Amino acid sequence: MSKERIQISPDLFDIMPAEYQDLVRRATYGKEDRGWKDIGMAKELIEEHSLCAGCPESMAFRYILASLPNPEDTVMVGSTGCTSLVFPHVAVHNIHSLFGNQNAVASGLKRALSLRFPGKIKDVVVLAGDGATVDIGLDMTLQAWFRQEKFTTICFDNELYANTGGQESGMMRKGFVAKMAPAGKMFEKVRLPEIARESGCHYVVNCTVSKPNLVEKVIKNAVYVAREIGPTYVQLYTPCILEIGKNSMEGLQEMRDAERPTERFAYKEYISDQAKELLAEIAAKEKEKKAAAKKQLAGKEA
């Protein structure tokens, strides 16, 4: 979806819904330096959502959407869960897959887009919860990585099945007691970031979404690497504050507690040698561009 595609005929502009007019006027499509700071101003970055009040997933969704480097030519693939409640509210192409097969759908989609639009950048990003990514969809998640499919997989890890009552998931931490897991988790949390690395992912990050600038950097890196080299994986802690017994305003602190150096969501990053070279090239070009812009500005002031 580009600004060219959503233009309104001048003769019809005044009768179009106000929200559509605003989308045309203020969408960030085509903006090179778009990022999390556009949240609150850009129409396509979720003004309202149907998630619970204070839900960390709503924060993560906004940061991710704002960080996509090529939103007008990006297709997101979602799955059954809380995330599927948000996709209808965003102005980015998306597909709702069956529970767990999102990576299989994304594989076919990415290949089809490459054939249909040769020479044009078309990014595919999977976004699903821990149940769809690890428990029900693990086979298709791993097989996409084994095949070196060029798209990014993002997991919203709330460590249980939040959308259906709080059942135990493979991502739940050991010993945790949930409403529908009264005996507590009997085994350790599945270490999917390590599995992703061992399964061929070229860029892997495990973190929370407490820092928007960090999320922006991670998402952009993941998309760039997937576009050029191969699969990437980002695991974000998005706690279900209701199911873990927190109040609506306590989500941010819960994430901050979980990202301490000795905790399970302390920042971890793996970058393959190929990905390191690519990201270094991108960083060098960005540095040159900023230097040129600074020089141009100094020239104008003089």
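In this text, the rigid core denotes the largest set of C-alpha atoms whose superposition between the two forms falls within 1.5 Å. Residue numbers count along the first chain shown, from 1. The structure presented is a predicted model; accordingly, all values stated were derived computationally and were not measured. Compared with the form predicted in complex with its partner chain:
- Once the rigid core is used as the reference frame, the Cα position of residue 14 differs between the two forms by 2 Å or more.
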Second form
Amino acid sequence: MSKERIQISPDLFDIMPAEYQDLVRRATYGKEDRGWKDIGMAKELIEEHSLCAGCPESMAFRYILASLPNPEDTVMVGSTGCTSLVFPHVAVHNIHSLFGNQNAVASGLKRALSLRFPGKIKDVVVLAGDGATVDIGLDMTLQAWFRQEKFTTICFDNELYANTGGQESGMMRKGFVAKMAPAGKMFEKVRLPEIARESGCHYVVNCTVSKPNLVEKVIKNAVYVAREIGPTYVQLYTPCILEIGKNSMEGLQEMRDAERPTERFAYKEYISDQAKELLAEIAAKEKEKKAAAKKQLAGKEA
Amino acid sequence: MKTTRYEVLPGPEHFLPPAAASMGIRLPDPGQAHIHGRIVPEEEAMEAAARQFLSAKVPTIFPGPLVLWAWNEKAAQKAKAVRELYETIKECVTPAQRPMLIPMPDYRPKYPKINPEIEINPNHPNLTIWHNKIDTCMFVGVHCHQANLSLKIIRGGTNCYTIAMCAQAGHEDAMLSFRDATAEKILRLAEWVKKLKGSVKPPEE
Ligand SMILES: Cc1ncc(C[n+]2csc(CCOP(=O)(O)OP(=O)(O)O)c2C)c(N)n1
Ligand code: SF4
Ligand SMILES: [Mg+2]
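Starting from the form predicted alone, produce the coordinates for the form predicted in complex with its partner chain.
After this comes the whole thing, all chains and molecules, with the earlier chain placed first.
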């Protein structure tokens, strides 16, 4: 599979809007080592987004879309929330599901794709907010993990319901006061990464999106493990700057503050033994490939 | 009981026009087409569509994803035929007429706003029709559901005449619909346009 599949009919090429011509000419479909470094160098799979200016969700989207190992054969499943306003601008197949149903929809989709295209790699990636993942969709989230469905669940955790104006979410930290939750949260933040591990996820990471190279590695690992072994879960802090009263330049610092060792988004990962083996194999192959490329380059220079 | 037959005519019909199928309009059989909901032999519809193009101020073709993207050789051939039809219309109309070829690259709603000069979208096709003052259009290569959506919105909110060059069983919601579209069929329509050149009254300025 590669970019070859994504071609405009030659006789109508000139009438296509520029962003589609660019996608065909300069996007990274089919590029084996695609990653965050392509940002700014190649056509991204996201057009202008419709999030608030400076919203860290936009960074997260860009890094994730640049890191998907197989975008031309990936279907993303979204849910209602700020993220759902971005999907219309994304050049990866995607399905919008009824709020909270994303992991149920992804389960059916992944199974259907496996039946329809046996032997072909088809990745399914869920991307939804914390409200969709842990509150209204918790049943669907957990049941998909219990059933060992082979897809990745990514949660954009902004610790509240941003799209509807700031209601309390299970992911909100204790004591936090939001615009539509004036009494303050009375309970602890739900420990979904731990729940994911106990529910059968083979690769679980909790972090922020302050470092694009880290996001790339995590997303690739999560997709590879889901493809071969079983469910994976990535929880990313994408603070809602609007709700926590920060301005558009302050999102990055907010994430850096939240990832300090004692904070809620200190890097945390759980990897099952099976997944560890797979990731070690992949790393060894990559090392081999790099060494071979280096050798070839040295041969050319000599 | 007295009944009046529903006709699929240019609008604006009203905000939510009924699905033509719910008003008793049925689809043509192979070899047939429909004009305003009346089943006719395909050749009759060819002539009517060609006349419609030649008498319009802004005759427009809207190719959809099934022909814009080269999924396979057939799709690319259809795209070639669409181009040929457009070039033929351009050659056969007067300088005062303004033929257009505007793509519907995919079905995503366009935020924050569409550029109606260069594309059309099934969620708000009326914007492109209004902006370019399109009075006749033909859809080709648009998936059924999205075509029906567009056709209904256009019939509801504009006075544009709609033609569907459908690759399946046709569209009740178009004012004129072909079925089983192929590259050859599109080229046959181009031949009809050539044949009728000069014999159709151009639109009044
Ligand atoms: C079934 C259903 N229930 C409720 C809503 C209303 N709703 C829309 S967005 C939203 C909250 C989204 O919160 P979250 O998933 O955290 O995403 P965010 O906007 O914070 O990124 C809610 C409750 C809905 N659209 N559908
Ligand atoms: S409301 Fe918050 S989460 Fe949503 S786009 Fe704006 S800053 Fe981002
Ligand atoms: Mg949220």
